[in-house]
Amino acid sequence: MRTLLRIDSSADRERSRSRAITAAFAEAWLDRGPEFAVVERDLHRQPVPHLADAALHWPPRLRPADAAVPAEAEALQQELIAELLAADVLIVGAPMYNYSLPSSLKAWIDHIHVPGVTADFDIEAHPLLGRPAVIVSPRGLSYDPGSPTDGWDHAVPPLQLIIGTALQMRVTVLTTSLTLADTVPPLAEFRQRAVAEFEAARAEAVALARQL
């Protein structure tokens, strides 16, 4: 079997891009047999809560002589790490709020990257090196080279550096800008190019979903 993992962080249920090319992903990717399955996380219906305790950053091993780390919270992250682990695909849906990415998916995130068990550390531990991860970031605006928005896109770097150098997964990044033209009227100029840039995005996640 092999198995999807699709993390989902929108907080529109109805609209969102994230989750319609999410979705377009996971469905190309069940399409391709029963041997193929889906693991869903929605991290807005079912939110992952801030680490309880600072010393969750770290393993067992390197934690505080009087560290303690409520049991529930152990035992969550010790569900999200082997989710994770389990996967041999990863697809994240993380749109653009403020700038920057959700905090239902920077709860996740903190949870689990992990020096010395997801990431290397103390001793070489790298058990994601060169599995796929789709990061999927829908943005309100156009963050093009010499735009006013050029260098604010604080969602997908972090991603790439959690998800693509510290876990050294495969990254690839399917963006889409404009979002708000729908919505904004100072900007339902830029519809056309909203609905091609979607369009564009989510035919490459199926394409993708059929290739990994």
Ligand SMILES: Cc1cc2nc3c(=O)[nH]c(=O)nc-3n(C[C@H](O)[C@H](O)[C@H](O)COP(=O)(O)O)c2cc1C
The other form holds:
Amino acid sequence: MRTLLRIDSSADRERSRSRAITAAFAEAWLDRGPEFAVVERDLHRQPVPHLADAALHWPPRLRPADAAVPAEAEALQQELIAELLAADVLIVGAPMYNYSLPSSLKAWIDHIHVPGVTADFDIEAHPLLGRPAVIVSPRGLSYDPGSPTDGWDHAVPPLQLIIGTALQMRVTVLTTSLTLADTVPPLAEFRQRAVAEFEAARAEAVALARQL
Ligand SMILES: Cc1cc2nc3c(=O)[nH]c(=O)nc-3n(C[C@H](O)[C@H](O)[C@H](O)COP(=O)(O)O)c2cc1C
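Output block for the form predicted in complex with the ligand, input the form predicted alone:
Now the full complex is given, and it begins with the chain already shown.
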């Protein structure tokens, strides 16, 4: 069995671009045959709480001696990590919220990034080394190189650092800009570009789902 872990975090239930793209990826993945499975985790509908205790950033052997971690929080963290480690491919819907990540997604990241377990610290082999991860990041405006908003995207870079650099997964980033052109009148002139970028990102997601 080859398992896709599909993570969504958009708070938009009607017209979310990231949900549309992660859904298209999951559908193409399932179309490959009965040995392809999808596990879905919707961080908006079923939020993961904030990290209950800072000690959870470390495995028990690396925690301060007096650390007292609530058993329930420890169990949830183990469940989230096990779900990630069991996935052959990861896709993460990561819309830009206030130039950064939705807080629901950040809470998940805080649980699954554990040095010495999922990331390097004192371990020889990264458990996720080289596994494919796809980050899908729609954003209402544009952040083109050389434009005044160049460098304002703080949604994708931390995910590349955590999922790519720390977890050592093989990351592909799909962005789609100007998604607000549909609903915000002053951006109406960018509708064509928004549609073109969305269609390109969705097509690339489907192509990836067929080959990864
Ligand atoms: C709480 C919130 C904050 C947002 N902040 C930004 C922002 O800082 N920059 C931006 O370009 N778009 C921003 N947007 C617009 C979203 O990035 C855009 O609607 C995107 O398409 C959301 O992803 P989704 O379509 O998957 O829901 C924000 C939207 C919400 C709901």
